[in-house]
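Presented below, as structure tokens, is a lone chain in the form predicted alone.
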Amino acid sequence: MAIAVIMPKQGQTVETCIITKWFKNNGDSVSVGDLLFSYETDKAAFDFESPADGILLDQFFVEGAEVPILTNVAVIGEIGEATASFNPHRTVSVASNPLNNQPSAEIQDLKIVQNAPDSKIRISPKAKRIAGESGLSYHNLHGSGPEGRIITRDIEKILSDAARSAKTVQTMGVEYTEQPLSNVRKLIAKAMYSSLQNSAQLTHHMSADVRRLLEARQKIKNEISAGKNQQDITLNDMICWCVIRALEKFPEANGHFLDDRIKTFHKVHLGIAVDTPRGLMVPAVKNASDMDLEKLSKELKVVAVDCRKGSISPELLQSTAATFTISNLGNYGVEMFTPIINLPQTGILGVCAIINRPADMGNNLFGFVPYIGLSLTYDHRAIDGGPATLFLKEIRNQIEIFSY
């Protein structure tokens, strides 16, 4: 029995997503978990896996097409199954049933697409803005959607096509190659600019004696190699952890600036930043301030998979779904930057390399301590530097009298 591929709601706000890669084509044997395509809202991108075991009959829709919600895109089945009846382009007439001038069963559950007027061009609103803003004219262009309707990919593949020949240059001997940002690019572009652009932010840096981290760290790695059941909990969960306990003693950091308001929860909802193929996603934790720090270690790791995977769900890249954002690139040796707040939150942490650093040891001794950089990025319009600076000071305290 043939089963439709449809393409899933992401969302309460999403109305149409971008297929941007087909794993299979037409023909393909396909099992269930199988990655068939890759698709992309306006907040991520994801991938769909098959949903059943079978030959993949049809494709609907080519890579780039705009794909409303809940949409057939495919179909999978058995080979010399019909697949027209789940054709979401195909235009039926409709037939009359001579006992009650009703259409005949056999298209009733078919959906029946209106001929637009010759006169008006089909075209996608994003379409429409993108040769608006490029000074392309589309009125002679044949679309590659439904009907011949003209999308995204349809724009941006002549304006790609007529830079093209212009994209490879030789200068003193050397070539170099351009490529269209990708929508999730895009993305992350507009809201960086937007956030230095529409807000006062400034960074205070400071460092944080971590051993009592990293023997923590130690105590539970000896825990799991020993075969102990022995929850993985890293550096930088500890560090959420301790981020946590400093945002409930300074609620002012744990809010969004609304231009006239400043909104302030009584929970702690964690943003965290997240490295995948795609782009930088920054998924929220909600309620991480109810959890302790086994559930929360747990938690933070579930959703850097699901961004991985392309499973996350979109409500959860809200900006406003977070409360106060942590971005670690420790792991990439940077000892110290200046991250960039995610409007309308009000605060971000910066998470640095751990260096050595003379200190005193007391006893006139002095020895080597490790040290981690901490990078706090605020917005001057709703936090004062003085309180910034004491809210950075309880993350230290947080850090140093860690315990576990």
Second form
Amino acid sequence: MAIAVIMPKQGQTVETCIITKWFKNNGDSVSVGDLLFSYETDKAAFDFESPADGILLDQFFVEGAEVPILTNVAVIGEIGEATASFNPHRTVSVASNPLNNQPSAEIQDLKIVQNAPDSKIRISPKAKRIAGESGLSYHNLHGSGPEGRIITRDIEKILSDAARSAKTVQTMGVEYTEQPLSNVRKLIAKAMYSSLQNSAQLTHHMSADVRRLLEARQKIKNEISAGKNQQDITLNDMICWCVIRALEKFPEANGHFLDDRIKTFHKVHLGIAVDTPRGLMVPAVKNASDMDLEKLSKELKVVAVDCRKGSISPELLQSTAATFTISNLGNYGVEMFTPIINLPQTGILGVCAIINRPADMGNNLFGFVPYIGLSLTYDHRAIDGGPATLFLKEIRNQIEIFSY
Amino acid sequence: MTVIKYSQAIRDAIAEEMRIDQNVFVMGQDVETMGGVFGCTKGILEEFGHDRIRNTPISEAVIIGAGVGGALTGTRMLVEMQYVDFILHAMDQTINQAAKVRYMTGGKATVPLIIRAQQGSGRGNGAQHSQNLEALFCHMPGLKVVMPSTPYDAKGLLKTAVRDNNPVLFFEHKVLYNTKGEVPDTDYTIPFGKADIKRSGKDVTVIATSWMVLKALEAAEILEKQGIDAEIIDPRTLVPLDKETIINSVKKTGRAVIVHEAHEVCGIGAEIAFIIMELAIDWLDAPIKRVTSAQAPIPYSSKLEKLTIPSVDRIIDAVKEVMYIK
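Having seen the form predicted alone, please provide the structure of the form predicted in complex with its partner chain.
Full complex below, order starting with the chain above.
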């Protein structure tokens, strides 16, 4: 029994998604969990896994096509099964470049259609050869020749669009590659630029004695190796937990600055910066202040994994989903940095590397103590320097009095 | 370079070759004083005398039969058919004898026979005086088939034909005799089997023969104004055929239109189209189109004649069709 592959609904506001890549072609056999295609909303990119075992019988859209949500994207079934009834009966224009918003008049005649299940694909030998040499799939193209015959100009159009998307250019001996921005990249660029343009942010740096955290971390490791505890709570989890405690004491840092008013949240919804192959994502852990350390640790892992898998809900990626953000570059050895606020949030904490520093151990004895760098960027429109410093000191305090 | 008429180019080629080679002999109906219907042998008698040029009875079988005999005995026989239509009287002499003697004698005998004939429509001469019969002869092994479209080509190719040791059918066109073109003042020949690109273009290949080359060029001028850049190829000799030039052009443009005045069915266009299919199918972006005469006798009425044979408009339409332009 053939089943339809449906473009999922990603959040309440998403109406269409762009198919960015097909990993399977018509006629390929697929199994549950196989990567079928990847797609993007204007906020994030996702992978779609095959919901069934069978043969990919028909793709209704090509790469670059913008597909309304809940529309049939493809059909999986057995060889010979009819797919016409799944056809979304829709003719969708392919943007000349899905990521390029400039309207392209001449591309309008390029249609993606469902070729009737048993119909022969009409393509000129030349177009077929060029498509073959370029590894281009033309099975769902509707050509501009008579009766929809795919001809060379159709293939060349697609190829030149593809070439536009990534081409190495050599002019006067200077080689470079030009690539249009992905939706995720565009989003990051816009958010970061807008943050620096539209706020009064500055960064304070401080360090916290991290010995208690390291002890706790060692204890957890020991417990895991002794089989007493299965949950691997990381240093970052602990720092997040400490920051949440500090935010509870400084609610003004746990809010959104909305130009004419400040929204202060009663609970902490913690944003956490996650590096993914598609770029930076900042998912929120909702109601993080209600969680104990174990629960928080679990949830932080869940959102990070979802981001990397591409299955994170776009709602959690909106900057308004979190009330405060933590960005940890400590693993990379960064000693201090100036993280950029995810507006309308009013602060972001950059967590830096642990450095051994000389410290007064008492009785005029000096020794080396591991300190973790903390870089708090705050929006001076919302918070003054004094409270910001006190808030940062409270974070340090929470780290230094931490007990597990 | 001198600008001369196509008929003058033929006359010059004959005279020059007769001066170079004592063995060249001209024979045909009214070729002596009248110089043939189109004056292509005018002045030959005065210069070379009756030993080198002879009128014949109205018997094509005699003309070509004697031509084969003369050629076999060491003369370069240049014979003329008043109208190509009449060669049908001499098909045995042409196809069974001229085309095969060299093969039948194991190469011991050669037949340096040139059969000049004017063919085609354009003068309202009626169904029995307006045909294009090149395909009949292309079909038969042992014959070479030449169809020049310009004075330059006519002269260079005819000189090559006279020097060839095999029977050559040299098809002139009655409409082309009065066309003019530049011809070198010095001796030159044009090799058989070498097509000429009459106009370079990148969008579509138009392969045309004889008079149709001129129509194709006219069409190309109009198409150029509409943004279509047509390449016009004149094969000049159909046997041997320059496949390479045709294929290279089609590989460049991805499209081909073949224009000939002969009828479509089993015409040279079918042969060329097949060669393109064989050698360049993966470069074709559209089906090949043919523009030919209707599959009907050529009407006597000039108006109907015009409708029967390929026109500039029909060539333009065919080009647009393979370009997928409405």
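Under this definition, the rigid core comprises the largest set of C-alpha atoms superposing within 1.5 Å between the forms. Positions refer to the first chain, counted from 1. In this text the structure is predicted, and so the values were computed from the model without any measurement.
Relative to the superposed core, residue 223 undergoes a Cα shift smaller than 2 Å between the two forms. After superposition on the rigid core, displacement of the C-alpha of residue 311 between the two forms stays below 2 Å.
Shown in the overlay between the two forms, fitted on the rigid core, is a CA shift at residue 329 smaller than 2 Å.
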